[in-house]
Ligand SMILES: Cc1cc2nc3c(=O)[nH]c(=O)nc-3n(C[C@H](O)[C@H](O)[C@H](O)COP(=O)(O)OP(=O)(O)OC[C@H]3O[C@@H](n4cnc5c(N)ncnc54)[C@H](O)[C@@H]3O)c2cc1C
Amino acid sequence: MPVRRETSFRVPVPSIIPICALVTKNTQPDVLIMGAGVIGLSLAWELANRDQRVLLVDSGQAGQASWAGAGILPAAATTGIRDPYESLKALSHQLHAQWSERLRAATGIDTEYNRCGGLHVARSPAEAATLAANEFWWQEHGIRSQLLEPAELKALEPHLKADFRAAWRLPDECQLRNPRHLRALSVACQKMGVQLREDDAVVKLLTDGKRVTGWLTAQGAVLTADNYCICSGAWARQSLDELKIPNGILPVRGQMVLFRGPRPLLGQIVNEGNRYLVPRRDGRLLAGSVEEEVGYVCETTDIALQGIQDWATELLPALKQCSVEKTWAGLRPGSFDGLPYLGLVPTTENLFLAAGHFRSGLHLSCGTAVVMADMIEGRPDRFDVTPFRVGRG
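Taking the form predicted in complex with the named molecule, give the structure of this chain alone.
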């Protein structure tokens, strides 16, 4: 089922605006968040846990866009971290283990967070060289890794077929099941009193110069708060363009194939270059993906799906006996330098941005929530956030 985004930021604004829901000062939230994807939901939950009143607005359904991801949480550095991006990853990686427990306690939903481990395999000399270089980086940063002999690989994953030049196992690679994680976040938010306004897009930011004074929605509501945060993923570009803030956010489409078989064929995630196989506990197996710059078009294509299926069955021939249960596409919020934008929007005093997480939005979501909540509350930064500053582009 393709995940379609039919509402965009550029919803036509009627010339006479019916103000149907003017939020008054005494009921107004402390923080208004645009976008209930994994970033918006995580931030809302973090803020609600800090006693902030939060209203989330989404042009579609909460969690629908982030639903498309595979849920891979690659192993993160544990020592020798100098790079702020690695700090964010490491913080998030640690928090995922805690959040999965807290979400289960709060909602009863098992997100299937699982330290299943990941294999990184290479068939070409270039890929093998890349993995060999990665080994130095893994060692320097305290990421456990093990080079596998062919017999060890066979014993671990007997269904894997391809003849690999190299295969490494990273035991601290984890996964969670996106749809469950998003449902858990959504339920947990509502239990903490977060208000959720779905199927209503923010179409205009109202300002008095330096401060945002409200957000106008497609349904004609003017929503107000003390602070505002844009978490609208790839669509954040449209808000920033309207404010004339330089940015390099762009949608990058990914496509996915979900196989359903009678029994689990793999015990861990398998990565080859940018492609991966992700086994779920119930025997389902996800195969992905591609990177396509096709604007805000979120539909699957036969050619990409066939390419993913061919690659997947080459590695795991037993998949030929499995049926394809679903296929879908999703838009990743890419950024020109691969880093997310986290911080205050220049020239404003109360408008923040958290977007551009590209292939790692799920992974970085908990850390992003904590870092952004600190910023919104005016607390000191946990690490150097300069590389994430808004306005670079």
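Now the other one: the form predicted alone, given that the block above is the form predicted in complex with the named molecule.
What comes next is one chain alone, with no partners or other molecules.
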């Protein structure tokens, strides 16, 4: 089956983070958020639900930087949580189920949140050993898991190739559809009074000592608020560099293949290492992905797409009978230590940052929104957020 190469969008690399819109004195928001991806939209909605006036601004269209993912929500710890990152994951995982219902009630949009479960499979001895070691971690942290015998795997997923050295099922792994989730967040934000402005660029951060006093845009507008938060993903690095704040944010490209068939071929997510198959209810199936450090280049490549397709059809031979509906690339906001940056930007009193979530932006978005809203409002931290401090490197 030939691979059809397609780039769904190209994000320009501006000299500084783009945003948009005019703000008058009569409509000055409490919080200005830069970046209308899943982190920015989630934070805006959380703040709006706390009666904060919010202006959400972006260089392009709301959600364009976050729709490219597969929508996987990995199972999270429920007990024995001591690590701050696991605390953030657990909070967010719990909130996703609640938010899906709240978003549906507020907008009528079904995000297709689904606790479908996930399979973690291994074909090499090393991969099988890794999964066996993971069992102890799952048990310690209250994550339900089941080692499947070959016959059990065949009965569960008859279309899946069954010659694995090991296969584990995690019933609490979930998924949702990124574009629908982002659309629901955008609509919900606007219903709550969030101002959503698109297609402009910030050319300068205005400061007075330790306080940010405004954002100057390419259109000549000065956007002002009491507090400011940068949620612009991989492009957050540019704002931090302007302020001479050390950071390890970098873009990491991923690529995806979308198959379309007449009916679902899988009932749950399949994970092998960093690659995955994600079935949708309508027969579509997502296959991904790769990790490429190529700067701000958001384009697909034939070699990566072919590699993904070969891997996917090897695990699920029935995909050879399905068409490739679409392919695309996206840029993940990586960080040097794998942890996001959450908190107050050093040397400032009212500028915050929430970026660097790498492959987990969607999964961590709800928890990030709550944690950041608490910080902006000056509330006590729900858990130790020191590992996420801005300026750590």
